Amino acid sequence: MIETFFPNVEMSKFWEKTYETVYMTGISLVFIFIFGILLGLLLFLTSKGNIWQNRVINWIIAAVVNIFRAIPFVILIILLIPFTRGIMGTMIGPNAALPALIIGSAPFYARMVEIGLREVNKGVIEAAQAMGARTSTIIFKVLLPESMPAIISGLTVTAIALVGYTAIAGIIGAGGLGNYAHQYGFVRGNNDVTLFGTIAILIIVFIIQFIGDLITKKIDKR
């Protein structure tokens, strides 16, 4: 059936490129989750009226986050070429895309984490402080558990955006379904290949959204 509607699609190549997209998205998402949580916590805790209130540090972190959020992804890839080549040894392939994917998405996710933390009831935090809870206890027993539904929801949105970023990175040599749709579809005039790659990307996005929504509903106790 696939051969009938998509005669130019090579399934072996398609699965190879699909794996590359899933690989880039998955590995990047792990680091984005870690860095995003750390940056989000710092943004929240150093803001006015919070535990580590520090105007200077908060301004510096916010400035870094805002700068990297504002840079278009394609330009960011170009700006990071020396850095990427230095730590990865190459600018071609899925691994070469990881630094740009992580640096480009972590600040976005950090802001979503910060928003989630701001939704936590101030009374719960104050009650924990009144009972003499340490900062680490407040972070791991109050802030993160209470904001987890928003954090997971934000991670879902970030993951979907990340799939789009992998497609952009693929066009300039990172591999993945973006590379497949462009190199084997658009460049060769095979519109069916481009369409097939697009459908595959949409399916991945739908799966991510479904899993994210499912997890969010299970952990949301409200």
The other form holds:
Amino acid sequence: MIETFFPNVEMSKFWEKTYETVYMTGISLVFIFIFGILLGLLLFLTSKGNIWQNRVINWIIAAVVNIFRAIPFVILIILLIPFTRGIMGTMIGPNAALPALIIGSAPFYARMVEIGLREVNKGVIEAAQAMGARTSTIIFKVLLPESMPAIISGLTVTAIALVGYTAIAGIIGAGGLGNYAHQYGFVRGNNDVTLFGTIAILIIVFIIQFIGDLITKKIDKR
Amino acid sequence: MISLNNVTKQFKAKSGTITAVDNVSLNIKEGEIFGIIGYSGAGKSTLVRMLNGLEKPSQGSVTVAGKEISKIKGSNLRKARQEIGMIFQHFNLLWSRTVRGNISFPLEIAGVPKAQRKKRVDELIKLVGLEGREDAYPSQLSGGQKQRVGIARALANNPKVLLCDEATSALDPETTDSILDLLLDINKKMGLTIILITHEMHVIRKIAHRVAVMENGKVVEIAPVMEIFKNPKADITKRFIQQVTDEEDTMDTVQHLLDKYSTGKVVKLTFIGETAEQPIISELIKELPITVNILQGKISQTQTGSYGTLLIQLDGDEKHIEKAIEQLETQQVGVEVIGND
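Structure of the form predicted together with the partner chain (previous: the form predicted on its own):
Starting with the chain above, the whole complex follows.
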């Protein structure tokens, strides 16, 4: 059936590109999760009325987050070329896309983590303090577990945006399904390849959404 | 057990400085149930938060169980807080943890090993009567059950003091009574000192031994609960007492009675404690040629005894009525002639 409707699709190439997309999304998501939670916690804890209330630090982190969130991704990749070369040694291939993907998405995710943390009942934090909890206990046993549904659903949204970013990165040489649809499809005039790549990206997005919703629903006991 | 010396707490706001607690001094004994009553904004929440260091006083000192809470910091304060349990109006349970997990939380904070934690949690579940609900999440519990979890959690580390911040204000009257019974039971069994803040006089009457009435950050009156009911001094105290005696309702009834029984005198008697048990009325009838008509009566129970009011109509010869009133006044009862003279 695939040969009838998509005569120019070469399956081995397609799977290779799919793997690259999943690889770029997966690896960067791990780093985004870590940096996003760290930044989100810092944003939350240093904000007014919270444990580490500090206007200066809060302002600096918020400024950095907002700047990186505001730069369009295509431009960010270009701006980061020297940095990427420096740490990855190349500008071609999936690994070269990782720094831009992480730096571009972590601030976005940090904001979502912060929103999730803000929704944690202040009374519960106060109760933990009244029990004599130290700050690390409050972070790991109150703040993070109590905001976990927001943290996971935020990660789902971020992952989906990330798939889009990998496609953009693919067009300028990072590989993946975006590269496949562009280079093997559009550039060579094979519209069926472009369409096939698009469908594959859609399926990946739906799978991410499905898994994210499932986990969020399972952990939310409210 | 607890002493506050000239404690003042001020907050800076845009509109200037707000004095939430104004020069309050209090001493609370070990094993006492001490009530603090006041309307919202009276400063009682701030006051109770200074007892476990959630708020620091601007001036004055707070000492709980031999530790000066207003001075200590860091790990010393955290250690001291483990000896002061607290329960809240909105329970403040972790929705992400089961009943067992919530009760276990303070034990985790105190570094109790896992096996011991499990044993202690089981004891506490039994104590607050939540057997069979161990693995339920807070969203699956009723308000009363949530507060039971809150109480179990507050008692986990065997505290010396329990602070109750409007602990029954979000509950219906029946559940309120069952939670108050539980608190009383704990007070008696474990000799725990309980500080409770509330705006409901009913709560004070039911379980408190002594009460402080707060208004605008000041303690305007402080006395044993019986004393407050017998002889309230401040206007605000009288208003709180009306909550449980329905004075206004009674006044309507009295007016109605006065219209109906227009002869003789209507007298209001106030009984405290043992006097309620003496045969005062029957002696009166035996000794004087008058009739005593009981119009209305009410008796209320407090932790330290009962008190009651009785409205009677004395009818007969004017001279004898005067004599009867004189005789009543020699007894341990409050006498107030309220009409028909």
